[in-house]
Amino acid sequence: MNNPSPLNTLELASYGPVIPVIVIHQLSHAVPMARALVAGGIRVLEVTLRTPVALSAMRAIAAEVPEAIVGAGTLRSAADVQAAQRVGCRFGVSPGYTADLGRACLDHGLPLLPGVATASEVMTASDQGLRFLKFFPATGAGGVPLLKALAGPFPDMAFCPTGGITPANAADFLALPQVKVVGGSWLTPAALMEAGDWGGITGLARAASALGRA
């Protein structure tokens, strides 16, 4: 399947204040779960590879919902990646970052938003050229407080919190300068998707859009 465009990953922060981080079990859920998020102004799209289904998800949204943007999520391993790549997926995060994961999003054209959570992993990112991560879990490796200490040593770096984001807390997040962006489960609730209520995704998408406006 042919991706759109190259993409770089700082530029899914100029399509809204929040990444929806989303777990697929039934294949049926996917497409009108991701049309509602479109329709609340949500058009950048993290689909975890944590079901069996997820793949298949991935490359239906792809194929069916034009608007949205498919990242895969939970990237570990080249074969991932190759996977991620294979369904249209136009971006990928993982959970950590090692330097095979990143070679093989480089071999493979997938733009990565690699996983961080010590002053260490920052550094070794960056050194690959990296300047756009994920701060993963956000509020269990030290939430805002850490962010606002690594803004020191590491000014040339942005970051996408996830891990605890929720829409109390997720403002005080992107209040910080070097955070474009945050991601969250919130906007996809098992309940909502079993239920298929897909108004009420809308919804959720629409406040999530909200977030961070002056």
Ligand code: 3PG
The other form holds:
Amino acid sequence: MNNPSPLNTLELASYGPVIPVIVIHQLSHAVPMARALVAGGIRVLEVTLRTPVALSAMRAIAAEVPEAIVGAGTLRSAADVQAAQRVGCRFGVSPGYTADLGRACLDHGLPLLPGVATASEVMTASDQGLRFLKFFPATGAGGVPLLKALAGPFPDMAFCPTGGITPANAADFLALPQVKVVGGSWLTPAALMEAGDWGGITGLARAASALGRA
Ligand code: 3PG
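Since we've got the form predicted on its own here, give me the form predicted together with 3-phosphoglyceric acid too.
Everything in the complex follows now, all chains and molecules, and the chain you saw is the first one.
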């Protein structure tokens, strides 16, 4: 598949305050779910590589929902990167960072949002020229206080907190100057997906799109 020009990962934060972290169990859910999110104002979609249909789902969304900017989550290996790029993903997200993964993303032209949870991990990613990082697992690792502490030595880094983010705490993270967007799975709950309640998912997306607005 021909991928459009590579994007700068920070651009991902310019489309809205939340990136949904999506687990797709049935391929038939992929396109209607993506359309439902787009209808609610959410265009950047992270589809996790955690199910057998994940790659097919990414391919279907990339081909059939042009307003969506689809990325692959849970990247762990160079093979994952290659597979994601082949099905039309525009970006990748990983729970952590390894040099092999970073190299594979460069080789395949896939912009990477790598996970970090400590100062040393921020330094490793920063050494590779990465300035926009996923802060994972956000609440488990230390939440808002840890992110505030990291802002001191790393004023040039931006973060996308993910892991434990909810509609109730998202605004606290979005209030931090180094946080432009958060990630979370609450927009696509398994129960709504199974029920084919696409209107319900659009409603969750619409509410998420409004988060952080003064
Ligand atoms: C994940 O990798 O599963 C994401 O961090 C989502 O976490 P959440 O389910 O707590 O939103």
